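First, one chain by itself in structure tokens, the form predicted alone.
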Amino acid sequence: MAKAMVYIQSGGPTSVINSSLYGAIMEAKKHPEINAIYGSLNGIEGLLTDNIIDLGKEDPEQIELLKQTPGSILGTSRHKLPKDFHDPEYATILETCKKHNIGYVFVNGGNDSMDTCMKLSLLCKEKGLDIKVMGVPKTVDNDLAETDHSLGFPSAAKYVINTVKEIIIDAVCYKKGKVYIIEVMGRNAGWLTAAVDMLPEGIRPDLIYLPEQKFDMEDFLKRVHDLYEEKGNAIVAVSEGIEFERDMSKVKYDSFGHAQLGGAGADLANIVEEKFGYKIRAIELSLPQRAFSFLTSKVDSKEAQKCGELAVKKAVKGMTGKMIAIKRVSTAPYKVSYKAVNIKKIANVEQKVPAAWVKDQGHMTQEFRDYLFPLIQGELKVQMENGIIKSTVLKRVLVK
């Protein structure tokens, strides 16, 4: 018998978060099995709340517009469900999923989404429901256990690449000038950070630090000293993850556990001013790293459209409680192939970069680059309407 299927979105979003969501519902469509396309509203808490959207009744265009929408088109969530089956929560769950004939589950995320699909799977094997719950992986973080990169990731690099470029272009046209610390996102891992060393010399950062090195402020300050007596300025990378004594007190923590970095560079700013009186300049990339259509990598959106696709691909056959991995086939040329892995080895897990990819203070290996060089390779053809880019806009018809 056909059953519908709902898409989660879950967790920071990406640039090309939308375009696994379109390789899903394209593929859907093939699938007799299918019979309805259901979107979430802001992630697990739509089936909560019987949020649920009608994505079968959308625009042609529209849709295609997602694969150049950056953002989680249906609205996001870090809600954490309980560990106890038996909370009223799941009950509700059920309720909505039985209510709208669901028998497909997809939820689109990093390592904490996993740890919601991962119960979601769980808990219809325990209650001996015949619902398949697959996993497609998102984060720009790339601290996803078991797959070579995250969805996502690439683009972010691109966008913290170009951008610090364009920083210091800026920075480096005074005969004396500024000591500029630019944080990047990363969370607890330094992937996004460790990406500014595909910049050649003369317009990198001099130094780069990331939440897997143990952070000495002492030598941090030599460096930044030496660095600005020598050349007028010096110019420090930072991932927004990096540990020093400072004030946390006021530092938000949301429902897994983590707290909502950022600040760091602004903080090291201000040690450095107090310290030597340099003019300084703190910038924090912010939400454009994760959020940036124009940057946003070929093979990011192909590769999150091909992930969608065999999510859905895998789940029609009657696979459940596994995430559709990344490997790497070949560097040069740049291969892949995709793998199905079991979810409890993917859930709450943090992939770190390695140590053996940090050279010094200021370079990754190349290794390092490498790894990263074909990631990022690439453009979108974006469709743009009175200079402005066009994305996604969803009726949202809400099924009753």
Contents of the next structure:
Protein chains: 2
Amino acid sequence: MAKAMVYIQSGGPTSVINSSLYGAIMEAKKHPEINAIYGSLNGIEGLLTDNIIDLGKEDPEQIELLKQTPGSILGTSRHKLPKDFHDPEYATILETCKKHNIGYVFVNGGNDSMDTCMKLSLLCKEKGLDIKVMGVPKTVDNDLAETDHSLGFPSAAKYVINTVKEIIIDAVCYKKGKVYIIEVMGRNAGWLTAAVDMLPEGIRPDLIYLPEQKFDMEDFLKRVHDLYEEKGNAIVAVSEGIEFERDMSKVKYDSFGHAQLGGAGADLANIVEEKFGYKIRAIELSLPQRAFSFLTSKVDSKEAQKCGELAVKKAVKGMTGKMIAIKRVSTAPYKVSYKAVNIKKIANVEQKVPAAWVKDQGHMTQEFRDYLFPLIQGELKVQMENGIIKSTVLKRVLVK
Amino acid sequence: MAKAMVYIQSGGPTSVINSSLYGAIMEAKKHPEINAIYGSLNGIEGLLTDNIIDLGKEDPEQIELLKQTPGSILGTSRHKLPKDFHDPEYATILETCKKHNIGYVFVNGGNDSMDTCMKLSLLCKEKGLDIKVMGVPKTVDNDLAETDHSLGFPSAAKYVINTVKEIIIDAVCYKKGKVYIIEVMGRNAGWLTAAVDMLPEGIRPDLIYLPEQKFDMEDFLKRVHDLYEEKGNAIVAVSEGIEFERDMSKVKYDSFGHAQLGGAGADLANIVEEKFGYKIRAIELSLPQRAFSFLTSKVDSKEAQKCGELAVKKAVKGMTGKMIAIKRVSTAPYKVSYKAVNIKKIANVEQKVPAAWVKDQGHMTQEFRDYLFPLIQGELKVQMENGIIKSTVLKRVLVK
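The form predicted together with another copy of the chain is what I need now, so please give it after the form predicted alone.
Everything in the complex follows now, all chains and molecules, and the chain you saw is the first one.
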């Protein structure tokens, strides 16, 4: 018997999270087992509050534009589901599923969201319900386990690499320059920060600091001092998650217990300025890292669609409790295959930059560069209208 | 008798300052009156220290790439020339000019740089020297007088509009969102900040603050409060130059006496957070605003080249002490002509956003939108190499 599918976007957005949704919608249309394509508004909260929209009622042109629309078009959430399956939240979710005859649930998110995905799939199994729950990976942090890389990371890396390049071109045109501290996203994993090492010599940051390495303040200050005195500027890329002595009383925590960091670059800049009196500029690359369609990697965009498609394909075949993951078959030429991984291996696990890939405070190994190189290839041709990028606008027709 | 030309880039870079240089180089090649094309390294400092490079010795492919290279490829400077023509600095400059047989000097910059341009042209006239000095306008701030708009502003506006759009798409995907304070460049003129009002309703900042208007803290806090309580977020664009009570002891000044502002957004964010306890995110758009080739306006790029060409054409015909300016002939269809304006009318003058164009704390008039609309049209097709934008690299062969 045909059933409805519902798609959930969860956690922080990426430039390609809507591309996965696009892939899932396109695939679902091919399967008679799926008789309605729904979206849950604001992540799992849509199922908790019965805010489910009918994606079948959207204009096809708007669906096409999903491929160049950042953000989570369905809205997102950081809500963490309770541990106890007797919690009334679960009854509410199942009620919504029953009401809308939902047989397929897709959770597109990072490691926290895969916790949601895992709980939902276990719940359905435990209750003996015929609801397939599949995960689609995404996170600009690239810290998902069991997959060669996370969807969204390649585009974010491409943005970071190119933007840092342009910042450096601007920075070096002053004779007596400044110390630039560029803060890159990455709470516990430094993949995005490390990406800047892809830039050619002369146009890449002098120093790179990842959260995986112990931050040595004294050594950092000495290096900045020596660089500035030698060449009149110093360009430093730091991950938002690097740890050093700071006023932790001001740090806030989200509902998953993660510190809401940010400002590491600004704090370091203040320390350098106070210590040496150099002119300084702290630049936080901020939200555009994960929400900038102009530098979407074509490889990333295609893989994001593919993972959305495969999640649907597998669910229709009866698979549940798994996430679609990317397996690299070869690097040159770049070839991947896809696999379905047990969600338990992914939920709440963080994959960090291997220590063996970090050479020094400003360089990564060739192995890292070989890993990243194919991911940032190709550009998306974006549609513009009067000088402004076109993005999806949904009607958001609620399912009654 | 044929003479050499020297090109000076001055003040803050823009995405298209090198496009003007490109135009000047291409035009100069057509004129037998110019027998060498030189660049002064780091603005006027190149003439002061005899650091002059031969642009004729550069690879033509690298010259082509100038059109997609941000920053000031010749290096820049904020050095202010002394008032007194008896100052030894002038003797040094003239010595360098004599040594290299320079007959044409081009100064590409904003209103401060036009001060340099004016002084040089007056000096040459006073000394009876056959050296033509012409100005080429640029500044992302759009505050140059006597020109419809300043080169670099349209591209910066296009970057700001599109980036703010993508930030808002990311921001609105959270149910309970944050207060976003987005800080845009513009010391005394709010053109760039006002540009965000080009975004369609629903996807544009709720509030816009320009330095031309008196900032009313109480009213600002009330508006932010009401927006947040009503829709769960508030999106505010502020110019870096807005004035409110802050710790001015920390503000620094450049050699032209301008306050080195920045951080207005972060300061406002702190005030809102302390007052209401809302989740808040301060985003400084920072250097990419003026150094981001991917969103260069095609109109801006072409006009930048044209102004470089015309400066050369006019100088060869004997003109001096003028800046090439843009005159708008019609808005729809967009048509411009170019004129040469006496540099005295431009140097040190700031053109602000007309008060009549500001409707409310979040809206500009249709007149403003009509003014800006044609400027942001068209995209540059940028050359990429392995996922990274190609930029000019110069050999910088010094002229002996």
